[in-house]
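Only one chain comes next, encoded as structure tokens, the form predicted on its own.
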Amino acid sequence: MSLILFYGVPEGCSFGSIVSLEWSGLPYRLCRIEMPETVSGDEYRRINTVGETPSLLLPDGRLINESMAILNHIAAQSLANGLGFAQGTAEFDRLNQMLAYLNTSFFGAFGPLWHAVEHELGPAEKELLVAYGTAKVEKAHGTLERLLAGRKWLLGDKPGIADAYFTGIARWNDFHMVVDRRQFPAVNDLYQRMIQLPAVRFAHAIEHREKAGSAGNFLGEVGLEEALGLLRQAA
């Protein structure tokens, strides 16, 4: 069985996961998971206990659930191509670090703003709740910017882990369209450079159910049920 990736529709956070499965030549699958439909529901739960994506199942059937898990877990079977780095090196603790940052204060810089979308607010509290999450969002890309003083990728000469997982974050802003993303040049560039990578034109395709080529070793697509199958098979 190969590895097989729960990701979440629309605009899910499993986008970088996608990404860097591409990248990594491993082989792998993908199981669409729905939100908030399918995500909430009792034959997802069983995959992932939270209700959240992203998911991935191993050959062996174990499951590894949060981004920043799945990453890492990708990260360290391609340490031949340069992806992921060895525990206990300058590397590994770097793209760890950016990993934990993108997963806590850039991510949840966006947390305001999703809630003032998905529940019903009083247009007192919704004014408010946006403004700061403006604000966060603001000062995460202030941060990154920062940080990407000097270079041309977060991590190294050359998109990795990192990058991708930036780029499913980065792009709530064109949903949201609270920050002028120009005003911060180095990650302006940055987000535009990956967006026109082949992996990165392949997660957006799958998401939207257009037209999908790969570059890696994706092997289709697969349904929740089949998928349950599968784990049912490699317990």
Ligand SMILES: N[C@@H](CCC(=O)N[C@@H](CS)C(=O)NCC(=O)O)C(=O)O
Contents of the next structure:
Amino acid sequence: MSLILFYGVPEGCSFGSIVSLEWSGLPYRLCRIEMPETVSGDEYRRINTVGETPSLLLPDGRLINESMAILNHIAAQSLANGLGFAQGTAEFDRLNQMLAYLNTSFFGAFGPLWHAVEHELGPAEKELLVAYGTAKVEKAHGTLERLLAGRKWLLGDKPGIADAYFTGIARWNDFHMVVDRRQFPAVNDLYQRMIQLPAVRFAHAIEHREKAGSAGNFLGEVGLEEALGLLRQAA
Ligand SMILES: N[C@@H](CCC(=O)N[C@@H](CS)C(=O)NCC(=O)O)C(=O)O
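Can you swap the form predicted on its own for the form predicted together with the named molecule?
Let's see the whole complex now, leading with the same chain.
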């Protein structure tokens, strides 16, 4: 059995994991999870008790939840091609630190905005949440702009796992439209460069059910029922 990534649509933060798998060269399959319906159902909770995407099923039947753990797993399997770094090295610490920032502050900044969209609220509550979310998204963009000072990519001299995860979250601003990304030129440049990359275009095509050409080792999609069967067999 190859790796299976359970990715959420629409607009899931699993996006960065798909891009990272493409770059890793590891053989993998994808299992599409519709949000909020399938992700909160009993079937999917057998994969991910929390009821969130992404999740990664390993060839030995173990499951890994949480983007940070999944991205770090992919990185650890990809030391030879420079996508990941050995634990204990400065590069590992920098990647882990950047992923933690993206997974907490950057991801979390959009929380109030998603809440305002996904819940029935009165106008005053909505306004407050949007104002709070906007301030948080602006602040996070300012921080990323400083982190990118003098750099083309978030870390190192080529696109990497942190850039992939960043891209999957940064696009949420295109939905909420709370900051003009052009006011953060380094963030905007990074985003514009990322969306041209073949692995990013592949992940986008997968999410939108468009013709998707993999330059990695993508072995096809698998349904949730089949994936649960494979999980049972591996157990
Ligand atoms: N801490 C988790 C958060 C995952 C998460 O919030 N995933 C969202 C999609 S980006 C989800 O599955 N939401 C469930 C829903 O929308 O019902 C991680 O970093 O992986």
